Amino acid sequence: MNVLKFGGTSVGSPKNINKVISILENYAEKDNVTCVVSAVGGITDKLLKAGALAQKKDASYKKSFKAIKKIHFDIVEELIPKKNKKIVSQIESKFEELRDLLDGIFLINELSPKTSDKLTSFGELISSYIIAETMESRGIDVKRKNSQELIITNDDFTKAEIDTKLTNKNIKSYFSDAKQSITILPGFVAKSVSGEQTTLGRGGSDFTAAIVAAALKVERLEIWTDVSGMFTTNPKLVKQALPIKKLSYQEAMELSHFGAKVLYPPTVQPALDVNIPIHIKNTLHPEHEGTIISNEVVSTKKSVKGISNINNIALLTLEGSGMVGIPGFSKRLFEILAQEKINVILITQASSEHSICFGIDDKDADIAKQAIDTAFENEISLHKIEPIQLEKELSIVALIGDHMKNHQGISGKMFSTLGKNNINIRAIAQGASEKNISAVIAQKDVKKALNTLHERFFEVKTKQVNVFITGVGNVGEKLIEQIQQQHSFLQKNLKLNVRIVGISNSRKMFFNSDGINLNNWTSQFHYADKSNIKGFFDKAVELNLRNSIFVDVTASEAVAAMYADYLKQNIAVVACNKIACSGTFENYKKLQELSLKYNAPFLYETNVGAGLPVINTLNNLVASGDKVTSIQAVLSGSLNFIFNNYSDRKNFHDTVKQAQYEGYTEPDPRIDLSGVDVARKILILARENKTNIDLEDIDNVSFLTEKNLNSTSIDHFYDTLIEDEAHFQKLYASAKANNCQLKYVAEYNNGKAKVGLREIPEGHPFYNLKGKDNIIMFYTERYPDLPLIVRGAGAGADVTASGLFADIIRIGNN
């Protein structure tokens, strides 16, 4: 004999109904069938909201009624096209009787829990005589047994206890007596004792298949759904999510109770009583494996062997120092929601005896506190405990296995990894056994946490990253491509997985939380939204992704603005824009704090030296104890290509307009050539060797005239430069007359700091620095007379871009 139930997917369609067919049809070719049904898809869900309405004396219920019976009588007519007056009679007669039932509470407006379950078994009933007739119209041998005349239960209406004694005796009567190839039998429905109507409780089908089995001493039950077994976690929220080949009775069950949908949690116990097999598999792909639950030993070297998570749970805490030391405070609170009929799903104490914690279902809640309160009412006066704190909106997230009490370290990692995504810990509950590691967590944050834990547990060690890209100029066209071309070499080689998930520039912006196809996102970016620098970092928050990394590759004062907002959503943030750290110290001070806060990384290699590594090794010495006294400097690669190229036989506008052409200096050239933008990088450095320094107190010696420093545009700008061409050849003939180069140098010494044009003498190491070259000298106490050089590139796309790309990976690999 085999047992195998269908849900309510699985006959959900005619297309679906003919493909359980075929498996039942393949199976009684070997053995005996019998087959539990479910409702037909959403038909419980609709027959509790017509019953609603009802109840509401909203007269709609009649709608949603002719909704529900249009829904069967469509399937029929596809089922069995040639009309037959028996079928059609009876499912006529059944709706007859469900329409009365309706009306009837409508009338009273009351609908008990009798009367739901009255109600709700419609669905199975239709569909399982359906399906019978179905087999048979098709010359298949089929008979429907009613599970009503079968499953024996007490009066506990909505979610009745059976009489298993009586229950086993009725199943083995009727099946030892059975001649037909296959049985069909609705699901879900029972009767009482006392012969009246009742129901196992939604998913209860699965519960009926277990019963049978259990019954029968069949050699395993499968439960047919539209997943293709259990998953490591919802598949639904992590697409990464595995199917789970094998599983322990408790495993099973431990995530069926958390929110594996795929499993009534009841349906576990009769066959781990007698020791069936329960196998899971797909009715839409019956070729694919599935899940088997049993008693077997399962060594795998996972610990963990799923990830669930129950939505809409409200916490509830007890506390007070009336508590300490006093017993029966625990009784008292679980008698009360025991009263209530309130299920506790978590529990958890201090060893002070301080407080308790409980979780329950939110719709429980408010019902919860008033009873709490009302019973506690004489201790709160005498302030020996405090009104019930309830808090709603949260979930519970588990990591379920057998084997996680041989690993250690595993709570410590799931904790860790969470908080690493900024996902607050309400409150933990872990039992002795170490089945199950339980956190309460905000329900906005669930998404976020199955996909980290997932991460984290089960896959290659393969971290995604994802990025929101603000500034799509040169150096952000560059950044998306530098990221495109080596996609699949971080994959493979550092094991993670950067996606750009957000672009904007200061016209539109787009997203999609799944990655951007960098193959055509110019043209997805021509039809994007408008742009708004708030609602692209509301966007950010609302995505709520795990390992978030926000890019400013813009000279925006504004953007730089939002850095703080960012880092309190422990997004990251990666800028080449200098305004925030050459900014106010306050400010300066306070993103450091908020990056250390909220375990969000801060970095801004960029602002010195594009992709040199300049601020890294400046940190490395502070970090490793050296003392660094003092820095030179070529910092602008922007001013090196200009007088590298500037000469007597060439004018200085036009080698400006070069290296602005060529992408060497800002927007706005009279940022690097008013020596502001060096003077931002000095300052920068000189804070990142903890000295306390203002923009206004660096020196800044200006080589333009007071005619170019006035100018009151761009355009006006270089009108002055060719106006005053006398003052420039001036300052390069004076060099080469001393036989020196012309270098824009920034100074820091003993906490002062000053930027200049100096010539430079043959033999100093700034004499034949080239092109866009940049260079740094540290001088420290471990370096005092050769000090410690980093010389490169210090301008361009490429670099600029390749030195925030390197930021990216560096948070990557934290």
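Residue numbers count along the first chain shown, from 1. What you see is a predicted model; the values in this text were computed from it and never measured. Think of the rigid core as the biggest set of C-alphas that the two forms share within 1.5 Å after superposition. Compared with the form predicted together with aspartic acid (ASP):
With the core held fixed, E696 shows a CA shift below 2 Å between the two forms. Put the two forms on the same core and the Cα of L111 is off by 2 Å or more between the two forms. Once both forms are fitted on their rigid core, the CA atom of A54 lies 2 Å or more apart between the two forms.
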Contents of the next structure:
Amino acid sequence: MNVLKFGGTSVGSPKNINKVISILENYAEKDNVTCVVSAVGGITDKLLKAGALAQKKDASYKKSFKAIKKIHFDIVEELIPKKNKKIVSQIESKFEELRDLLDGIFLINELSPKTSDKLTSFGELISSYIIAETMESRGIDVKRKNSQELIITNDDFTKAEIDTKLTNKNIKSYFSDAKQSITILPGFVAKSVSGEQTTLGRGGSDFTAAIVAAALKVERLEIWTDVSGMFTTNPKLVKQALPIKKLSYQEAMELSHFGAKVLYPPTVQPALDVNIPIHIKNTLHPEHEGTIISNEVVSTKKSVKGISNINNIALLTLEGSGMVGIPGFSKRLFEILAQEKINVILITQASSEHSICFGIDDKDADIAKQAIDTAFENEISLHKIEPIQLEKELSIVALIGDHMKNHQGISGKMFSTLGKNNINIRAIAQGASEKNISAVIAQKDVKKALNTLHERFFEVKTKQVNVFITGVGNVGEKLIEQIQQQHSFLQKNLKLNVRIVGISNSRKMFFNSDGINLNNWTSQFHYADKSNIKGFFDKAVELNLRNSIFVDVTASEAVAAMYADYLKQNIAVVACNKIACSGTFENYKKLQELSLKYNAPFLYETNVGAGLPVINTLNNLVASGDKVTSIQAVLSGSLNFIFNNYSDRKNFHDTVKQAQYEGYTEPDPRIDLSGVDVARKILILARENKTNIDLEDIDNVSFLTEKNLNSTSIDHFYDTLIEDEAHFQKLYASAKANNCQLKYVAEYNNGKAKVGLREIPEGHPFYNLKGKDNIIMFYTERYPDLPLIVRGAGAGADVTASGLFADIIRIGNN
Ligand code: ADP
Ligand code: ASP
Ligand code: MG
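The form predicted on its own done, now the form predicted together with aspartic acid (ASP):
Let us now look at the entire complex, which starts with that chain.
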């Protein structure tokens, strides 16, 4: 005999029921089969919902009833030939019973646990009937037996306990006489000794199957469901979850106790008692191997077998000096909970005995608090203990594995992984057997926690990086192109899976938590929603993805003003926007501090020299103990381009226009020509060199005329360039007469900085600087005479994008 159980999805549609039937027929060729079935997928919830409506005197329960009826009749119509009037009228009469029950609940406006069991039993009773009749109509040797006549319980309605002796006797006696080759049993349902309908708890069909399998001591129990086994974590929440081939009974029990819904926790015990392996299989993919749960000691290098979670947890904390050293205190506490029939899921007590903290189901929280506060009223009024503290909307995440006790550092790894992702841990518990380490966290963080822990313990190989980009002009577009192009390279060589999850500019924004398809992002962007800076931030927070990075490719002050908010949410910031780092020293400092405090990197390599490694080089010098005494640099690609192209044969106005046309200047060229942009860059370098300095402290003698500086618009500025051409020719002629080149130079010397146009003599490293190149010379204690030089293209969309990309990768590799 084989015992197979099919869950809600497996019997949820005619197509799936046909799959179930063919699996059963295959098995029946070799041996007799007992098949336990769940209600049609989702029906138990629907029945409870209809009951709740009726109880609330909401007449829409009738609509729910109709919907439930329709679901079943749709299935019947497809499975059983229309001529079969007998079956149809039988099912009709069953639905009459259901309608009467709901009407009754509506009338007396009460839904007791006892009535609730009558209501929910309907799901399994009807599904088993339909399946058995379908098979019979096809001439299969099948018989349905109502499990309520076999499985006997106490009258703890909604979660009744089995009378094992009676139940086993009934099962053995029924099957000793059974002649059919296939027996269909409704799961979940039972009867009390006094003959009332009871149920075995939500998910209880698994348990029915285990009870039957154990009573008959069959060779194997199979649980057929909608996933290919027990996974390393819930596959619906973590895409990378993997099926586990083998598990011990204890591991399976821990995983299911801590939330792996695929197996109802009590299921393991009956199987374990008589040593029957449990095989979890996928009805939709019978060819998949599935999971085998047995007492076989599984030798594996993996100490952590799976990660599971329980949602809707409340945490209660009892604190006070009055608890220290008083025996029987916890006993009293837990007795109160037991009296209220409240199940304690997790307990932690600090070794100081000063506080005790326990996790229970959210729905029991208020009752528990009230009962405990009342019971300890006396101690509370004497201030020996505090009134109990209650926190809700929490979840437990648990690592599970038989061999965790033999491996050091697992909990360290678990907590540091959560910490790195800014997931706050409210309580920690480790079972004495060390088969489980649990952490209580906010429910909103569960998906992120499961994904990061899974990555840490099962994937190690690749790390997911989630990028949110604001600003998709030349540089932003190039960045997206580079990320797309390098995606598989990074995955293969650096084990980084860099995904763009959000894209926005000043008009539109869109998101895809699975990663935006970069092949057609521009057309997706075309139809995107209206954007706003705060809305983009809110969405990034709401998605709550691990290793999130916000990339600012704008020149916007308002965007830069959001960095602090991002960092506080543990979202890293990468910016080519210089505003934040060249604003007040106070703000610059604050961002550095937030970055450290929230463990969220803040990188802005492209603020100086576009893609050139300038800031990184400076940081490395400082970090390794060198002292930077002086920096001499040409930091403006645009000014360099302009002075390299300007001569007595070309006017200044046209040269600036050309630079703007080729994309080397800021949208407002005055920012470049006034020297402000260069001043900002040397300011940032000075600050990176630990100098407390502001923009006003930088000596900036402009080479522009009063008229240029006082221009009222960009167009007006260009007009003044024409008017003052003679001034620029003078600058050119002087340099030429001295055999020099004009370069706009930034200097930093022992805490002071200045910028300005200089005549550079032949032989100087700046003299031959071509096109839009930058050069930065660091004089340090280790490089006192010959400076450390960084030189190369200092402007342009491609190189700036690659600088941003390098920052993203740096964070990913961290
Ligand atoms: P059935 O109706 O077949 O009894 P359930 O919905 O009760 O199915 O259980 C299967 C579901 O359990 C899966 O669809 C999955 O969402 C969930 N689940 C949670 N944790 C795990 C896990 N570790 N492995 C597999 N499934 C899991
Ligand atoms: N139908 C019941 C439930 O949804 C039992 C089960 O499917 O195992 O809880
Ligand atoms: Mg189930």
